[in-house]
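The chain that follows stands alone, in the form predicted on its own, written as structure tokens.
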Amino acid sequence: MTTTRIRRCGEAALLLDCADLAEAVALAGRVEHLRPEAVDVVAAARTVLVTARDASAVPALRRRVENLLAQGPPRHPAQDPGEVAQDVAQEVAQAAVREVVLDVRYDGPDLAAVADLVGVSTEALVRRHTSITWRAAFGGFAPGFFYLVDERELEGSAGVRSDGGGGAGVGSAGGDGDAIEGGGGSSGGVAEPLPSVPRLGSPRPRVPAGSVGLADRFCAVYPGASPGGWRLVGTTDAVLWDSDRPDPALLAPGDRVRFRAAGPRDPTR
């Protein structure tokens, strides 16, 4: 049995409603194996969009998806969220994961405000942000834009929510404050998760390319200049999207991303 709901989306696609982000990401990986019937698979925070070749192919694709859901995830039945998380962790461990390191100048206009919201110093916030292993969960908003999430959320680790609505929020996370000032942004060698960070009350009309932002429990890098309501903590020179590259997008779903604190911008550049 599964709690995932299948809905028709347009003429040639199915939308799978999932319990949380971890389930959506894991299910998207399994549905990928239904190609060529599933010509496109797109995960989001709680859904997976599966596109068929055309409308006539949807019924057969739906049967294959239903069979996949009936089988449940590998190794364990998909009834207990903790067991689902274990499956995700196993799949994560088994997969060949690419790691991308992004050098960041922590000079964003919202850095101090975010540190205040979290209840730590700016230095502690930077240490925590760079200590977390982020994972490219899904793309959206603009070409090359990826929603990065604390990898532990996909693994169902304690203290990192996976329901998309609960878990620690700003002011309720038992902030590390000065307690982690000397601990490298970690507690007992384990990076503390970041609490949810609310979006700005009003979006900025223009956010520069390379801006590193936080919103909810996600982190992202703006691939190009655009309006945006994420709270900006830094900037990177990494090019997230270049249509002249063989692979225009720097990141891909499943990539592991680490942020590394860089020095100040070279004034001669």
Given for the second form:
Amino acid sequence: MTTTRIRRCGEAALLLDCADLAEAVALAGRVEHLRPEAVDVVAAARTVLVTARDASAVPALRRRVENLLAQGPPRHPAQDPGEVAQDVAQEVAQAAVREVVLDVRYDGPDLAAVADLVGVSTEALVRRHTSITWRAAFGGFAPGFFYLVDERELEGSAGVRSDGGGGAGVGSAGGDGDAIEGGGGSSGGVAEPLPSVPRLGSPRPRVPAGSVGLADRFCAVYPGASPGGWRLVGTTDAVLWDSDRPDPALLAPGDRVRFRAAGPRDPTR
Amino acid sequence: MSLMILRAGPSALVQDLGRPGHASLGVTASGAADRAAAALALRCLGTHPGAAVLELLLGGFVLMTDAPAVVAVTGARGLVVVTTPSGSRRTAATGEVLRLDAGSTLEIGRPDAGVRTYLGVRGGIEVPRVLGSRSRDTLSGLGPPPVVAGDVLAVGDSVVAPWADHWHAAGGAPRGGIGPRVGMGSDGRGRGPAPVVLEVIPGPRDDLFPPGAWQVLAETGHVSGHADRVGVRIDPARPVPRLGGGEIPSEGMVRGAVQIPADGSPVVFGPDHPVTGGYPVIGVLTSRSSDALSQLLPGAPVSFRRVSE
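What I would like now is the form predicted together with the partner chain, since the data block earlier showed the form predicted on its own; can you produce it?
Once more the chain from above appears, this time first in line as the rest of the complex follows.
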């Protein structure tokens, strides 16, 4: 069963209408496997856009999408032994998720205002921001710009996850994750979520590259200088987009992202 | 072989078929605004369809070649002048394949109809690719920088067929859709330019509009001054009504999408459109109509026609 509806989007694209962000992100991950017939797969807050090479390729793509939807939602809890194999495959896919750690100087012009809004001190806001496991839900505003969302939000409607409880707490994937301080020890390793943050009434004409911003229930890093209405809490030196790299985008859809407080400017830089 | 740009005009961009396949990273497809015109230039030159051409806005362009070259000028109609090193001038027109001797200059004047001229060279324009494409994306600044006077462009070897010697568009007949044409109104009285009819495939959000929205779109509006490769705003005859007032969550968009913001003035996405948009899309232009729209000057009359497919 699925709530997804397929809408026509011009000669060569389909727009898949989903119930919520979690369903859209999960569906986009599955539609990715329909490449190369699916040329572009664009997840957004409640939709997935799928484009075909041209009009003649749409009927075949539509059939593949329909078949995929008929298989039911992903991450369905195993009900009988027959589904275990599928579940294992999903576990493997989960394990392959990359985790990216971004060092942030929490010096953004809106840091205090956001802390006020949340009703905590700036130190507590930083602790909370660094202890949340973010997930790169979708891109869109500019090359390398990703809408990051609290990982727990993606688990909301898609049923029970059985991935061993690693989930939203302290990174358990090893590697870079070990270096992260989990929630300052004050919350038993489980970060409190952040409330929805309104955008600025009037966007800034220029937001510097590397700015870490919050808007709605998303967090994002600006890859390059641009206008922007997100509330800025910090700055990272990480290069989110570099056309000269083999993979120009630092992040990819589905990546886990954690922020690490870097303190004031690193003297070694 | 290389081409030296002596004058670039208001905008000279390297374009090819674009870079589809990267939208999930926030990278739009980009590519030639009038795809049919760009493809025609490459085809009659026997050059690979994926090769790059120059997209020139409103002419004003002059180049010199350092070796014999074969070029084609397509798209917007206008005067083309070839001057040999010895100083002899030859006039030509859009829609011709031209042989240039070493040291010749080629001048592309301001168009009489249409706004974007495509200059193809046999072998293709050779600049480094970014994410597999030589297209300039004006929104994000990806791809080769705009061409300016003094630039020297290399010519590649993406040759796939003989070139069409002596080819020219028969009788200089204009391709459908270019520019406002002076004609009679449907009532036989009008003398103003007939609107260019843009074909729209309904969806994905046509259910957010009352049936009256299509009637408004069918009336003659005009291309506004806000018209570039990112999008073209249309000043409608009347504001296009919507059922709800609010925005919708951003969603993935395609070239040709007809967005209707709260003020009721349609915005049609061009090749460099953002990957996502936040206004409901009543329909999407056919690719032929997208090409036609990219050739219109501000003030040109247009109307939208709903098509089933």
